[in-house]
Amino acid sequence: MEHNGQQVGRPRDSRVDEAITAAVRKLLGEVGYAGLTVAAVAECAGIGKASIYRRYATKHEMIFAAVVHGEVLEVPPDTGSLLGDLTALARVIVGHLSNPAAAGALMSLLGEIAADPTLAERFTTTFVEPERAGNAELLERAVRRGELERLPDIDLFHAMFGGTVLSWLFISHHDPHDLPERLARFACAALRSAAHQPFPSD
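Can you give just this one chain, in the form predicted together with another copy of the chain?
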């Protein structure tokens, strides 16, 4: 009998986990999201498919885990000004989304999410919430500095900033390099203006 929650039986080989993650990333880069097959991942990792399905319920969860692994968007350090912070933030987001493999995976993931509430939940806690919190911190800094009179609508700002990058890259297909400064300038002007007249009808 096992004691406590102590593991009984053969323990999992952590090298298998690493091999799966590495194989998914390698193959995403080579054949893209659409061309990725579970069998190919198993072969590339030198393992059996069963070892994959023992860890992940579906192919999508496997990819999600591999892409996400440690990919938290850290808040860029304080640059001393709102404009500087916004530019740095835009660069970080653009940097992450400019990787073609990650980009394809993300978009396909969004497609899946539209039809899978479980995946949507996980995506939210893993990506959306931390990023929103990071945005909030950045804006609070600006308030502390006195650059903004009051905290703006964080939900709206968050959707605006990330959404603009998404649309710029994947819908308009514009040059990633052009975006950060333009977006930061625009957002900075908007925030300053909105802070003065948050509710025009008041």
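Each form is matched to the other, and the largest set of C-alpha atoms that superpose within 1.5 Å is called the rigid core. Residue numbers count along the first chain shown, from 1. The structure presented is a predicted model; accordingly, all values stated were derived computationally and were not measured. First, how it differs from the form predicted alone.
- Annotation: Cα of F64 displaced by at least 2 Å between these two forms, core superposition.
- After superposing the rigid core, the C-alpha of V165 moves by less than 2 Å between these two forms.
- For C188, the Cα coordinates differ by under 2 angstroms between these two forms after the core has been superposed.
Complement to the form predicted together with another copy of the chain: the form predicted alone:
Below: the lone chain, stripped of partners and molecules.
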């Protein structure tokens, strides 16, 4: 049986997942993004290509899962405050995007995804929607606590928060050491301010 282009049934062997991740990261360091192939990853990991294609429909999904994050994301931790939650989320995103493997592959990967509508749709379903769901849970908690009067635009928040980290690291090439705290404070102030603004009239 297949789900979103991937076979499901027996539980996945975490050892195979770990071998794929290690092989992708190793090969990115040796041959770069352009030189990496599914066949090379399978050989390096000591597995068959079928094991990879049972997990990932494309090379792009395999690489993103190995260097950034997979399809399953943990719910952002509940720290008890909006600022704390945003700081924790920012630390996770910075951690995902600042590892050396991501730095070496992400911009090329995103460029190929942007140029292929079918690939972009799969990428959104597989990786972006789980991110948005986690963002929504974080912001809904703030509403339940009374820190925000209403739920903000989730898509806009997702693009602003993650996009800022992407720009900081890959366009401006700034040091990310204090970015999580700075971004969290900025976003928290913006969200609280926006929550008090009236919706625009039609």
